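Starting off, we have a lone chain in the form predicted alone, written out as structure tokens.
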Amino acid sequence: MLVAILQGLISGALVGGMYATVGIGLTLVFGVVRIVNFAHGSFLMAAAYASWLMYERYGIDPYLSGLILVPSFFVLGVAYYWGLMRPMVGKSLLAQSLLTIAVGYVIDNTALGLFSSQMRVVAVPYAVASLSIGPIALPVTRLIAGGVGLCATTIMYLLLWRTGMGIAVRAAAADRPIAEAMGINTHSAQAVVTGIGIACAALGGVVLLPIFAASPSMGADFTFLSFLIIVLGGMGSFFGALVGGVILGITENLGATFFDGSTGHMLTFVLFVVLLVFRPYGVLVRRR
């Protein structure tokens, strides 16, 4: 019990520490833009479909995919913002969630079409693979998703914290008028940080393909599970963000030790339904 215990732990923050990227992508888009981006798990599944293509049709590694995907899915959301997003700045919430919703709906229909409902997986020679810790067996693919989710979290830490580019995107979320004033161009900062958000989305599209197979409803999955991420932490809080990750991947994989399939998969919304009646501001964050 012990030992299952520990593993299930161990494992479930490892993956944690991916579901963490892709929340605080989304968070960063609602913090600087101040819109939320209900098709960020849309983009996490045409990632996973892109880098699953390339399997399939040029034998590259899903990892290896995502140096051309990562990117590519950065210049995406970039063009995303100043297309789509841009004319929204400022509108009501129910405009905004409507068109994110809209383009969502977009994504998931349109793989629906190009590659039915039927679930795609990519069979790398790691995918069963683990290594051995005294009595505990991580997998490989685990260790990876919470190797790259730490180090993309370092990075985007670095880059906001420690950069002027991060200073000024700093500025345009704590006040655009102020931060226009001292000559920061706030809309190029806010196309920077959609390109990041989706691009985190894209990474962990890539990241989590071995471990999870790719299908047109697990964009609507991970936009919900990038919701409860940072329900968790707080809504804007990046720290806040990663902790959530972590706590959702536990419970996740503990739910899906102990219990049957559905029966853990629930644990995440009795998850969510508890904090939102007594943490509704985050576990991180005070009430104002």
The other form holds:
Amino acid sequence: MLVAILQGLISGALVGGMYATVGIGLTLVFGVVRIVNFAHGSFLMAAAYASWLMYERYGIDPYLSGLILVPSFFVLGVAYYWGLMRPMVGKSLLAQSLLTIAVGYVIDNTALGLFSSQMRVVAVPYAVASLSIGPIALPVTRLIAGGVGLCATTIMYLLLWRTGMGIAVRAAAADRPIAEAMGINTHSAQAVVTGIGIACAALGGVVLLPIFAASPSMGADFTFLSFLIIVLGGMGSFFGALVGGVILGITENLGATFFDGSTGHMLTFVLFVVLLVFRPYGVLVRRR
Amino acid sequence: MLLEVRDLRTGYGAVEVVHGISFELAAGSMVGLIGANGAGKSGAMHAICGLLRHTGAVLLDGQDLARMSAHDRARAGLIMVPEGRRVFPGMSVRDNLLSASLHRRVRGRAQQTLDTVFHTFPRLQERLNQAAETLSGGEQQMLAIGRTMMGQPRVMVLDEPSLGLSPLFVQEVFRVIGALRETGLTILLVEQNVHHCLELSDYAYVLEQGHIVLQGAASDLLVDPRVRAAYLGTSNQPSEAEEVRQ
Ligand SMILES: Nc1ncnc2c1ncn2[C@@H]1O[C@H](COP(=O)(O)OP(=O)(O)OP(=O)(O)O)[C@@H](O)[C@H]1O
Ligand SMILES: [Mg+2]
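Switch from the form predicted alone to the form predicted together with its partner chain and give that structure.
Expanding to the full complex; the earlier chain stays at the top.
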């Protein structure tokens, strides 16, 4: 019993590290561009399918495909900003939301059309391998997810708080016209941030694929999950997102351990509702 | 002329608030722009810096900036200190300062410029890691001026730097503006504080309802009966006023 709890805690926390990265991707784009990207999870799903496809067709290891996919999705995110989001900057919340919801809808249904609703798994040999520490067995794929998530979060933190680009991005988020007046190309800054946000989603899709398999419903699931992390951790907070991701990973995993997979999933929804009751303005805390 | 603005028209949406004004600044000079609330001073400043759509020409050292984005104008050296300070909240004093020195022309000399700013405003150095919004109003104004200095402006546009400051800080701000001017910086100063503005400036323009209605050497405007009546609150200076000609 105790071992099961400990096991659930640790492997939940490891996946949670990756969830945090995905959540940060969403909150970063919202914080800087001020547009809620409801298609966030759909990009994650698209990357997961792309990774699966590369494995099926060419036998490329899913982690290796990430080396191609994550930069590609960065470029895709930059294009997404210039093509679709930029015209919506400063428009009504409804107009912006409808646009990103529509993009998500198109991606989700394209995936459904191309791949059907069937779950797609990558049958890599190490998917079942695990590292034993005493009685606790930690799946290798989850260890990788935790490690990659922590690294990605750290890199993004340093990028945002320790570089000139980070200053430009934060200034653009704080006061766009004045940032422009100080010589900052704010649209470029916002495009880069959108690229990073989408790359985070892609990283999540690639790294979580060997753990969960790809399915078209992943899109909506992960958009929701990202929101939950943001609400849990507080908008725009890196540390908060990390904590939120870990709490979420643990909730889901313990639920799955003691009940079943769908109960674990449901528990996250319960968590969301409880949170909204007790912290109704959670999402908006940092908004000015 | 270092800065030459010709027939500038701008406004908010469909409403035009600046109706074709022209003015110029010689290199190293300080030019004042005065006018009542709502005259269109800020509108005109935002327009020349590229934050408001406009027609007309904005020539910086002969190069027309009118088609350029705001960030390219700032990079070219036309940089403002916005009305109401507008320091970046949630960012440290240090990051606020560095925000203006990220582009290629000035990046390499950021450290030297930072030293100059600290020399001008020692208070900022003491508060380097403090969040900008926690500074006092006067300190925020210093930060806003320091931030613009970081961009190494060729022309600094100051929009009401003394607005809302205590008398002590007003003195301090004008002292700094005077000192900046001494370094050879070209300054366009928009001020409600007409007396101070005219005393410091070489030349000045009076803006009323989007039109320039009066211009002249600042020392002449200081004793002009119309200026005295409208902006300085004293109209009875007959002997001096009679000597003044346009
Ligand atoms: N964002 C805006 N939207 C619409 N109208 C505006 C806006 N800002 C200013 N105005 C209007 O434009 C006109 C000129 O305003 P502006 O701010 O340029 O005046 P100002 O001379 O700078 O005044 P002040 O001394 O009060 O700063 C005013 O009638 C004002 O009401
Ligand atoms: Mg004004």
